[in-house]
Structure formats: C-alpha cells, structure tokens
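Okay, so here's just one chain, in structure tokens, the form predicted alone.
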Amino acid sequence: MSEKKPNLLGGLREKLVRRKEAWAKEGRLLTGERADPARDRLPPGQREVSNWPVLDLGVQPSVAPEKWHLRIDGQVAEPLAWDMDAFLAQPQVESVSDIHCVTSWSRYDNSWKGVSARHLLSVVRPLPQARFVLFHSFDGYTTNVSLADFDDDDVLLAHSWEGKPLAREHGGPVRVVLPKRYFWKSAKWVCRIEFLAEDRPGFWEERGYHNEGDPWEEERYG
C-alpha cells in the first residue's frame, strides 16, 4: 500500500529553519566543554528550567488517539502494524529521566508512561544487519540514532506525561523519548519506525545539526 509522505518544509516556517542552519554553522551555545553523565547531571551549557517550553517549526499534527497508528518495519523479522488499542495492550512501563534540549534548556524528573524500546525490540526482533534506526512523525519529521542508543533501559515510546495524556504541543499522542540525547532526537508525534543496515540522517543533521546528540560531550552541532 502506497503511503502519501507529508512535506516538512512545505508546511514549516522556513525563516525559522534557515536560522537554525545558521545556529549549526555558528556553533552557537558550545560551550567547549565536557562532562561525566555518571558525576554532572546538568551538561555543559545548559540551565534548569521548571517549565516545559513548546518547541516545533510551525506544525502541530493533530492526530486523535483513535487515529494514531505506528508501523514498525524494515530491517526486522517481524514487522507489525499498531494502532492505539494494540500499543496500549502492550506491557506498559513508568519512568522518570531529564530532558535535555540543544537550545540550552533542562527539565529533570519527568514521569513518563508508555512502551518500553527494549519490549519493542523483543516482538520485532532486529535482523543481525540492523544497526540503526530513523524515526518518521506524522508531519514528516525524521531523525536518527544508533540501534545501540535506541536498545537502552530508559528509551520508550510515551503516552503519558506527569500522569496525563501526552498534550499534542508536547507530541502527542506517541512520541519517543531517549533521555540520553539532545531532545531533537526524541521524535514527537511518531508513525513509523525504521531499522537500517546503513545510517540515514534525519532532517535536522541533513541541515548541521550533530548526527549522535550526545549532551555531555555537548555535540549539539557536526
């Protein structure tokens, strides 16, 4: 079945993207510096923040639960094909992790509910050549990681946060949530999920954006 792709920039305000590019070449907000995740909770060049500040390019796809569906496919044994009912029917799982988002803002301690990766992996058993994974949202979005990166004990796809249903400004319904990363890489408003033997940058690291995201060694641009 053919799947219509929606066209990100055509619905984004480019101006705000183009900024961005010029952010990357920049370098803006680098710091230089290092940390130890293990010893400095806060990466460098980052603040603590107590709200959540609604970040996105002009697209917010409203997208009804009953509507939601997440395919899961490529280089896997199993592919499958979810909708809101067979996601919620899953093992659920509660986290608590930090967000971390390459403008320079820090939220600790968010409860979140949802789908844990590692459950993800175990039904759709990756092919031994998979080795990394491209997140693909309703509006178009992508973003990469590593299957490494995705294959960890914090990464889930959420539901819910603070107790609540995921608000659609946050990526609701489904998003990805890699506590580990630069929150870019935390794709709101996810429909597929992709295993691949090869690398593809998403839509940010096409546009200079760092291809890992790691916020400790501050890798916010590559």
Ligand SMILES: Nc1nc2c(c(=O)[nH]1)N[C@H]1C(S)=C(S)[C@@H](COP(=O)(O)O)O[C@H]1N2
Contents of the next structure:
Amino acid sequence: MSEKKPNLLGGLREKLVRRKEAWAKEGRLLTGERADPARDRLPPGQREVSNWPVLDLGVQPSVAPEKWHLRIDGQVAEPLAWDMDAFLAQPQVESVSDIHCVTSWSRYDNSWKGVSARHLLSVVRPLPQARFVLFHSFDGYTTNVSLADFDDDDVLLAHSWEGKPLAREHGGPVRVVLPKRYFWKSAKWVCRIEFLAEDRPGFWEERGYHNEGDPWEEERYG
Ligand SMILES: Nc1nc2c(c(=O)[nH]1)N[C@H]1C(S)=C(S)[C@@H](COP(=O)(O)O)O[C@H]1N2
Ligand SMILES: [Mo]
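The form predicted in complex with this ligand is what I need now, so please give it after the form predicted alone.
Let us now look at the entire complex, which starts with that chain.
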C-alpha cells in the first residue's frame, strides 16, 4: 500500500505552486472587506460559479475503493484503521453546503454523503491535549485545521456528491468537506487524520496561505 509521493520537481506542479505562492505574496483578490454568514451568502471577493472547477497539485492519485484506507491517530484514545467496508459501516449523514475556493469561485448547494466529523470524534476520542488536526492525502498533500474547526456539525468525510460516488478528480473515493473554511482545507483523497497537541502547517499553509482560512474574514493569506 504505497502512498504515491508527489514529485516536487515535476514541471506542472512546480509552476502551479509558484503561481499560487506569488498570489499570496501579492495579496491577490483581497478586498479588505468582511461578510456575515448569517446575512450574506457570498464571502468578500468571491463570485458564484455553476460548474465545479478542479484544483490540485496536478497529481490525481487513482485509489480504487478496495484499496482505500484511513488511519486516525496521534492524540486520540482509540486510534483506528478502516478500509472502505468499515468506513461504510459507520452511520451515514447527508448534508448540503457551499464551497468557497481561495481562487475566488464559490459553488452553492453541494450535497454530500459520508461520515460526520462528530461521529469520527466519538469513535477515536481525542485526548485533552489534542487541539489541532492534520489531514494527509494519497497525493502527499497535507492541510491543518483546529480541532474546534473540525468539530462542527457540517464537517464530514464524503464519498458521494449529488447522489453519486465522488469523482476521482474531486478527491474520490473519500475527501474531507469543511464548509466554513476555504476549500484548500478540504483534503481530497484523504488517507490519514492526525490529532496534534501543537499546530503543524500543511502544504499551502507553509507557502503563504492563512493558517485558519475563514472566507468570511477573508483570511486568504497569512
Ligand atoms: N489531496 C489534495 N487535496 C486538496 C488539494 C490537493 O492538491 N490535494 N487541493 C486543495 C485545493 S487548493 C482546493 S481549492 C480544493 C479543490 O477541490 P476540487 O478540485 O474538488 O474543486 O481541494 C483541496 N484539497
Ligand atoms: Mo484552492
């Protein structure tokens, strides 16, 4: 079960990463405004799209459902390792949420199905010192959130979108969906969730992107 490691010197990936690093340095798209999710549907500087753009590092790992596996470990009382059958045997939830990508597109009313973060937390039981969560993916990508951000009723590990299995380019078989943060926090092809006492920045967080990434506060870069 080798996790495909990204080739960090690969041409396409390198260019993509450089461009997005440059955006962070320039503060591209920043409006300096805020919005109130209770009143506004669109966060500042965003525009609604009806298609669903694909954004990643240019490597889309092909993970067959039978080969998919998830590990949850670190600062938890009950670490776990699940294959797809074990994952699908958990209580399933459906939820509808909006996507806000830091490159300025937002997509409304995405319907997801999968296993809720709240259920995962009840199974692994984070230890008192656990305060952060780091997602790891099959393409080598990582991204971090606070435990408080993960522990929300709209957060899930999704295997389906609009009633169909989640497509490979969008992170299938299983991705994270964390609607209250920019979409780079929603790890595609997730394989490991690590609970930490100390925060550890992920791929974009190390490259000029904001640690928390709240779209309503326009936390694009940090
Ligand atoms: N594993 C992995 N997850 C990832 C990424 C990635 O490169 N690898 N890109 C992130 C970024 S920057 C965005 S905007 C969203 C895009 O998801 P989508 O391609 O389904 O729109 O996935 C996020 N999750
Ligand atoms: Mo993104």
